[in-house]
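Next up: just one chain, as structure tokens, the form predicted on its own.
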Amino acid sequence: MISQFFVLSQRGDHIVFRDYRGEVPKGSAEIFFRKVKFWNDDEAEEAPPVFNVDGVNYIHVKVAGLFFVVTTMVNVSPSLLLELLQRIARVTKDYLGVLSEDSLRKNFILVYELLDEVIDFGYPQTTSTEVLKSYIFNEPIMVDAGRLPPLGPAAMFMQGTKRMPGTAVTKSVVANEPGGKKREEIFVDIIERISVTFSSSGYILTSEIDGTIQMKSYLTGNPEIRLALNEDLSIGRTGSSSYYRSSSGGGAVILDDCNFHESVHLDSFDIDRTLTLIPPDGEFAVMNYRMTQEFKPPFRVTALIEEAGPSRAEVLLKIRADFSANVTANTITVQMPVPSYTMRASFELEAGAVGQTTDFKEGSRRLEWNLKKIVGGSEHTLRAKLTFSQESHGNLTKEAGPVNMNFTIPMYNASKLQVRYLQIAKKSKTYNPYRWVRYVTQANSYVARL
């Protein structure tokens, strides 16, 4: 099935390389490399998750700026390699505290004694990391997080104050804190994926919501734990419970539908809305839920192109952030393409801007504006000027566009779904372990039309 499984860094470095059936070529990586660093297509910049070279089918996801890959010779599921990879990546993530390449080299040995028991000659066997403890021996040497730049939703809560500790995503599942003992935690991340398309007008043409439920566990003794949800939480979009108001003075939050972890028990789930489960270790989704009711978008997107001369034209870029301002969003993108006769671009940033950078990308034709936060409730403007190698012949609202935005925002989440608590089974009257709950909401297509 699987004929090799490597690791390699943002510099095509090996870190980690496994030959299971000795079927593919030597230098596969070497090929990998190369051609993802010098894909060239004309609709895409980056190369695929999936792709063939001479009979070797390639299958790779990259996280932390990491590549994860797999080859095989076979005519295999790609959902199912991809999953692997992904799970992999989460396993390693749990026992080494961080996933980078530094931890990797110095975890090396643990890192390929948790591969022989992950793939066997190229067949998955688990990756549960709950079972994995049970043959996994080698003690992780841990990397200090301090130095390394986040990554990923969870480390945005590393940032600004009254946040949680450095090492709520960066603990090993297996090692003891400092002197032996073991601090009694559990992590709760609500993470949502937004995707909205604005009309040219500004109306909202389709939104929905991709949601998940994290848990990571540093509990001993696996208690059980109760986590109670909205009470006007309703699921479908059929019944009277859309009409209920919430306490909160908004509408109820209706999902289209969800799943739950295999260890979650919904006996009182339709009762009280309570989730009941005994977590496994490592992070696990408990639930997995979608959302297409209205709600309203975090941001309000303007893009307007205008011809100004016979080879010119003007560029005028709005976003208002429409939530509370004790809220910031960070690591926002902005991107434009433009037409392809565009020759170069000049840009014009507010007054008084700070942390904001633009950009023409020759190569792909675009405009791209990077900003490093954004306070709730502001509005920030862009203006860029565009020089043609030729006079501009049709609509050219038609030619460039559409807008296209990334962003993260901590502590803010679009559906409105709430942990109302997170009770833990007592084991004693002084039991009593840290909880901390999370919200994070990131752009999965955020989109506004010209």
Contents of the next structure:
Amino acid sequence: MISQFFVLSQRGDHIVFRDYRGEVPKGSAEIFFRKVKFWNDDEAEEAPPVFNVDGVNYIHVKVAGLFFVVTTMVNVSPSLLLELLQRIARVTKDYLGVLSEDSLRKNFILVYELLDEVIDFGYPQTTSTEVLKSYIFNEPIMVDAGRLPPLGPAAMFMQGTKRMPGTAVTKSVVANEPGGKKREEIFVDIIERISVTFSSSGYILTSEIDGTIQMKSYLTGNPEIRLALNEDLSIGRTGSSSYYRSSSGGGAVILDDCNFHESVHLDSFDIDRTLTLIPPDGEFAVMNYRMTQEFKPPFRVTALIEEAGPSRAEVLLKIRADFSANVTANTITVQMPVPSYTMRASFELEAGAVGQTTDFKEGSRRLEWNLKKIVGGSEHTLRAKLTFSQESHGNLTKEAGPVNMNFTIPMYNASKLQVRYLQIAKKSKTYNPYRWVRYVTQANSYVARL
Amino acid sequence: MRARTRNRRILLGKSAATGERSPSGLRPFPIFWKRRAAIGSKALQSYNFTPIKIRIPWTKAYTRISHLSDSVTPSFTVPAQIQASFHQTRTPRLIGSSQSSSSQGEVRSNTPPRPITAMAPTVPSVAKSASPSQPSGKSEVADLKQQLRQLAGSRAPDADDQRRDVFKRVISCMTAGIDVSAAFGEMVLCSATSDVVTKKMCYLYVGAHARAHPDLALLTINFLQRDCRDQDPTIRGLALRSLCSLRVPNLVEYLVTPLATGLKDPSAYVRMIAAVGAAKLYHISATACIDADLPASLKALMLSDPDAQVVANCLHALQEIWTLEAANSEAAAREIETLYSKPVVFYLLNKIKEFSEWAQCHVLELASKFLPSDNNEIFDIMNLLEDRLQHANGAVYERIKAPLLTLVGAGSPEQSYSVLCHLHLLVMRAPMLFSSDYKSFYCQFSDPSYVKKLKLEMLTAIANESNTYEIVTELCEYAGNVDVPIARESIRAVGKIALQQYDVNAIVDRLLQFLEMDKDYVTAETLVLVKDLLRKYPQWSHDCIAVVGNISSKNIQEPKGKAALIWMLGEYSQDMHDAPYVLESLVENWDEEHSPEVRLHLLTAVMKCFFKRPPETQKALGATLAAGLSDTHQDVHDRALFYYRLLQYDPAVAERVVNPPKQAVSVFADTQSSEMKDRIFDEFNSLSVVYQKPSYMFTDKEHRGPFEYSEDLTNLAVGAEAPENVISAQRYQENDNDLLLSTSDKEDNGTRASNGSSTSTYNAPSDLIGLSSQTPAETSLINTGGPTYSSQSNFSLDDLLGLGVTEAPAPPPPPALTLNSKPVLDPGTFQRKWGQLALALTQECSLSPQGAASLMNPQSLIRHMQSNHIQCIASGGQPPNYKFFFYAQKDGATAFFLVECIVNTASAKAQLKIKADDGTAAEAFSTLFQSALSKFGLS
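Show the form predicted together with the partner chain, please, because up to now only the form predicted on its own has appeared in this conversation.
Shown next: the complete complex, the earlier chain at its head.
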């Protein structure tokens, strides 16, 4: 039973505030905000998503820089409420096109309308974008997505791929297009977040892929869709012994586990790996999957730190892109913490480097190397000279690192999971909606140890 | 013109923008200016300043006010663009946040002025007359009121649009925390509209304010009731929902009929709202709800309605009503049972695919409370639920490992946290099941710290022979992490694994390597761990001491680490060549040592060192005791005094106290009892799991008290020397054995073992210290009493120490009440109990004249009472008045009796105050006590 729901800005302003049961004392939003801001002053820790102050349970998620919070007095399922908060955020995004402080502030009445229907007297009712359509009477006031800082998975498509109209994913499910006619289209995104840890000698210690197939449909009349995946896809690893054995020989995609959206029918999944579904309106995850099977990491990272005389050291960072030349990774950031007594760092980029910047962050004592893009097959190096305020004592590798890398690679997926085809049940011969299938790989935790 | 306004309205969102119809025809600026002023002055009021009438040129005033309002916002750093965007859509939200800032007391005197330019292009044009000279917080509301009033009767073609805008402004003020209840009447007047959006806003407003204005709420009943009969089911539903949300007891009579009709409405939407409405009604007036027989209708609806959401809401409502009603009605309690009965559960489970995900969760929860009577039922349920497990909603299922691990990766960090908390619980219960998945719990660079902490705990738990090497290697990587809290946690985790006894050899080497890393927090954490390790594995002392000896105490700043080092210096002073000198140099800096914990350890360490290497330490000991005696900290002073007296009395006894033969600690006290863990496990999939506390500890304040006390108790039992953070290896061993089964049957062994070991080794000194601080009078008596009493005092001291001076067997006490011959009660608990318990008896009784005469010091009486199984916990006084605190325990029970006894030897009278855990036995105990007291001096 939810007592209140509210959305706070980064500064703690109420953007939306709804009290469903009138049982939580006044000022809960302020209490929440203060608690989150000053969770643990000395150790700069983040507040956990669930905590209790004076008998009131506060449960929150951070979405697009905003706090979505529910309060409750009773012992509820935290997973349920966290999921609900995420869903509220997603439904709101479906309706507003863009989820941001600005769009929420402009459309707060619409959000209240949504909240009225999503929760009644503290009981979640429905979070289906489609069902809610019949109860929403406000028209969303669109904000210009272009001006917004990129947030969330939708944002990454705006930077790299030219094939995508940038604003397409940011349109509301209810708003009418300027032309008055809605474009028939459907987006399927295969988004993979990869985690790789390299040992100091370059071996892969751990690797994991968390993937999701996202769908956003703007098709009228909700036609049935068939989505075909790799035929050699298999689910569940056979015995824990082969956990980390390389199975690259067959090239089969072996997922550890996956789950599906409730609209998905799996009748023919076992036979030919196709999913049949009638997509609901709005954005949703058709399938989530996890893979620990060994895969070829897109980047090889080598990092070295060596003493170069008293109170000096040299750092060498090398990245090799191990993917085909027609794929380009973008917005790459490489970070490396250096010893805390580092005073200065001077950088030496490779000859003819374009679109690369370097920085020494004095506050957090780390080197930062930004690359606008990396073309497949290429290799980049950075040398840095560090000056220390004191003589280093012994083992520099224990004082620096690990190197962490962030990147986005459009049209690449590490798992080799593929959508073979996307079939839409035809209503007429002329009916030919746009179908967008996109692959994106992002770094979740891409770490090389020293 | 019209188009322009509309545009602007869109651009401005909630800012006032009611267009160009201003009667006064002022320039567009003033109203905006006025609103800003309103903000500033309200902020001022909240600081108890006198509101200032500002009559300065508006440009200047603007800057000034904006600065004032700055001063009341909490000074969080906010990216510039957000500040700017905020300015654009500024609402008077400052009032809300000013409360928080006043308590933080932060005034941003050095903040640079805000980018005022950001607002220039967005200054709204506005209708109403606005004079800069009314900077009152109410002006905003007054302004809205006036506009509403004008619009109320307006038949203008765009009146609806205007109403919508004004309503929007009202709601935006409401959201910001401004009291807009003054406009209640006007809002109601304007409510007669066919525009659904406006209606909804009106409902929202009315729902939020009706409670505070019950009289005005009556005004709304009319239009709400009318709307309840509207053609459009959506309107009917919305009106019914608002009607039920008014929360005004006086209006209950208007509620019942629409609700009853609503439950029968042809539209599922209305029925679904009516079902929840019934629960709302119950909260306003239980009797009205029951009298109208709504629960019966709900039940009928639940079992027959074709719409799944209606069924779900009926279930919610029924559960809520009957649970609350069960307290005073047996019929309701029976109804609850029927909800959990087979027909209902199976009926719901069969429909489960029709429910929304949220209702599914609820039904599953209900099903989990249903106890299947035989295996067939279990299989039926499992078959029904099987395909739900493939559902993507994280809340629907929580059971299986692989899906759980997928959930960890799939969701937002918040969701993975919640799932990890549940995994954590499972891991703690059955670490073996997860031991091959240890890589899933490696920390990722992007994990928030709360996730990392959980993962570290899980890694610690699942470490076993097969994976310890990998896990410890991984943990060692984190130890060098830039994230200091996580680095600390990792080191602790390594230590915990070492204490679990797997592959200790390698781990000790790792720990010793940490010491070479030369980072102060790493060293400090490691020292604490090495100390614990040595207590459990004294055989490693040689290796450890060699490394620890090289650490300069000057490099360690953290009290815990320093205390650990000092402990080792004292404990192993015979093996550490320069221990006395290191200690000596530490004593020299006594005054600079700020932590009492360190000073206490230093005292004890020097004492220990003295008994091992007297000639080298003698000087340091003198200095330490002197410094300790003049210490301002009570505990330090008392301990120094105690050592001093002990040495003065008999160095041999002192050595026995300070350097008793030590056994290795096999088990450290567990931080959480297994009973509590079972409770948490019973509350799977709830907040209890996240907090790691059973629900009664955070949902109900009354229940918190006793548990905090019991935590105190465990700390006390472990004693002063036991570190707080040691975790039991026992816990994991136990869990290894019985996996997911209850562990409570093993509890007894565990507690006994840990109690035993701690009492035999460390408890005695700590108790003593506790006692000596409790009864300074007594200790001083030992000293001032002179040689005549020394033997007596020796006895009593030995008794207190439990060193085993056996008394002559006591005469058998009356059969009515037998006392435990060796009750244990520590001073802290005594004190607390004394404070908590009510006075059971007050009595005056007399002593035998012989007794009174022989009562030259308290000890004689103490011994006498002890022989009657009544223990003294504190005593004091000078002839002729003595004061004692006694306690005794009923044999075979846990209940204690506490006595305050004031004896006047001149009059041979004693005044008793008795308190008892079990009040009924107080009388009997009093008799017993008096008979014991009267026999004093006779034998």
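Residue numbers count along the first chain shown, from 1. So that the term is clear: the rigid core is the largest set of C-alpha atoms that superpose within 1.5 Å between two forms. Predicted, not measured: the structure shown is a model, and the values here were computed from it.
- Positional change of V375 between these two forms stays under 2 Å at the C-alpha, relative to the superposed core.
- The Cα position of Y20 differs by 2 Å or more between these two forms after fitting on the rigid core.
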